[in-house]
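Given as structure tokens, the chain that follows is alone and in the form predicted alone.
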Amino acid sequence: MAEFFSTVDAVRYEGPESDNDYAYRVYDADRVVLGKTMREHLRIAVCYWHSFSWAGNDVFGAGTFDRPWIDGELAPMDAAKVKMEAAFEFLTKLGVPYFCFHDVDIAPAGDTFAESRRNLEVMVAQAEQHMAETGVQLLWGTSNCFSHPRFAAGAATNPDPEVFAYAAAQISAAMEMTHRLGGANYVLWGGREGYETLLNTRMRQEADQLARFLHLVVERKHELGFAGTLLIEPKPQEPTKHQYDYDCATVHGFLDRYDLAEEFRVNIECNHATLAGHSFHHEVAYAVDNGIFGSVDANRGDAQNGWDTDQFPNSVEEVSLAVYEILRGGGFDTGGFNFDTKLRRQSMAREDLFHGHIGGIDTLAQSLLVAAELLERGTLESLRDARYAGWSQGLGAQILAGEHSLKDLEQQVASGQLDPTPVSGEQERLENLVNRALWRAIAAG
């Protein structure tokens, strides 16, 4: 078996003073934080698509990456097997517990659906062998129902019912293979479930189709006996003008409307949050507070670029507040942090995959330490509790219990019984407290 990353040995924790580019400075997988190891808290995964299936091409130019496992001279199935060898070598050397994949990432499409499914079954058998040998597990699987021209107008929301049926077949097979590999979750990403113009679109029709599709997915999950979590990944606009799964609140409302809220959670991507005009922190907090939090695609965008750039996370300040909300909600259940990340097109060397992931993983680890410190000190929660204390007693509790009408409240105010005075929200103080936690975590190493 060829070695694709011969210049890199196993990546290990060496501490903040290490000068080794291929070592962790913060991520110590066995370090216990709030009663669990960093490995258990973060549940890190590497995505198969950007890391191993992408050659570095974009809409303006050809691929730039040194990827010998993407070899046009090899037969498609031979190339898929070589790519999988490279992937598991990387995963093992990086020392992460999970990976994620689309069906077309690991198996080439055939001339017919039947051939594509046979290819997928062969490659899943290969994955089973690699997983047994390395101990790497599957965080989640999914199906690519957006790249092929048949999905130009969507998959579940397509105006052609035959495309709906084709997508159903593809997802049914991908779910079965995810179940076979012991996946902890199955993700649905509606890459083109939206519209580009309202002139040819019936929104209610498409929403009803999407709901019917999701109910079929739920039925298939139970037929398979799949114990994992079904996840929907919110996505605003790009590549279509409008997406039906714009953000966490939109997805939540859709699930409630169609009686699906008990069956699905969300897989939140940081870069999608910012494209929707939110912070990553906001999307996580919404999902946690509303009981739909599932998993995270860890990446970031570029403030000067409105595109989904999928860069590696590098801001502890940004990520730590999101991790805080995750910890506040009890941490991950079946989810984790998947690095849905792309190298920059000029980062051509194979070793750049290590640099990107090592830096991103250390960012998550440092963010975990900051979030844990905030939670242990009760810095934010005590101030939040004090701010809303009036709603747990007296008038506030009575209002929530339905003991006052609108007219009754008007009479109390008009009689002079109630004359509220403004109270400071202390935003700057809170920001200072968060910054101090950041500084302490950095100083502590």
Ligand code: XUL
The other form holds:
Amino acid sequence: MAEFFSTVDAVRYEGPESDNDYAYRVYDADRVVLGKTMREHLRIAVCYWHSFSWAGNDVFGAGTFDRPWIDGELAPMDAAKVKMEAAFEFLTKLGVPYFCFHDVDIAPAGDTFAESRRNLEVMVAQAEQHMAETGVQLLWGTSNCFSHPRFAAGAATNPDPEVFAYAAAQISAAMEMTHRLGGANYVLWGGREGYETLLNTRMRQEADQLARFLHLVVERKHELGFAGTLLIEPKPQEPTKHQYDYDCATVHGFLDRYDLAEEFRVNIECNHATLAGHSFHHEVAYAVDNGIFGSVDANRGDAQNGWDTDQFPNSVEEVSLAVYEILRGGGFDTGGFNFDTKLRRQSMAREDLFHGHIGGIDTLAQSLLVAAELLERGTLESLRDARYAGWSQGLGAQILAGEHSLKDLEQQVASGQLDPTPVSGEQERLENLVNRALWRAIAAG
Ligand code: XUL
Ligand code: CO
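Output the form predicted in complex with the ligand next; the form predicted alone has already been displayed.
Let us now look at the entire complex, which starts with that chain.
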């Protein structure tokens, strides 16, 4: 078997003093934090699409990356097998427990659906072997129902029922393969489930179609006996002008309306959150508070750009705030941190794949330490408790229990019985508190 990353050995924890670029300074997989190892907390995955299937092309130019496993000379199935060897070599050297894939990332499309499915079956058998040999597991599988021209006007939300059926066929097969590989989750990202112009669009019709589709997905899950979690990945736009799964709150409202909320959770992507005009931790906090938190696509955007740059996360401050909310909610269940991350087009060398992931993984690990410390100190939570204390007793508890009418409250205020005094929200004090936790983490190395 050819070695593709011969300049890099297994990446290990060497501590903050190490000057080895191919070592972790903070991510120490077996280190216990709040009763669980870092490996168990973070559940790190590498994505197949950006890391192994993408050659560095963008809308203005050709591929730039040195990726010998993307070899146009080889027959498509041979190329897919070589690519998988490269992928598992990278996963093993990086020392991460999981990967994620779309059907088309691992197996080339055939001339017919039947041929595509056969290709997928062969590649899933290959993946099974690699997984058994390396111990790497599947965090989630998914199906690409957005790249092929047939999906230009959507998959489940397409005006043509035959396209709906085609997407159903693809997702039925991808779910089966995910189940076969013991995937912990199955993800649906509706890249084209939206519209380019309202002039040709019936939103209510498309919403009904999407809901029907999701009910079929649930049926298929139970028919397969798939024990993993079904996840929807919100995104507000790109590639379409408007996507229906805009953000966590929109997805949650949709799931509730169509009686699907018991069956789905969300896969939150940091850069999708910021595109929707939210912070990353807003989306996590919303999902945790509403019982739909599932998994995370770790990355970051660029504040100057209005598109999905999918860069490697490198801001401990941004990630710590999100990890704090995750820990507050009890941590990941079946989910984890998947690196849905792209190198910059000029990062052409194979080694750049290591630099991106190592920096991202250390950022997650450092953020875990900061968030765990904030949670252990308990100051944020006790200040939040104090802020809402009025709702757990007396007037607040009575209002929530439905014991007061509007008229009744009017009378209490009119009689001078109730006269609230404004209190400080202490935002700057809280921001200082978070900064001190970050500085302590930096001082500790
Ligand atoms: C696109 C995106 C996808 C999903 C899987 O923005 O995030 O890669 O994660 O389809
Ligand atoms: Co994603």
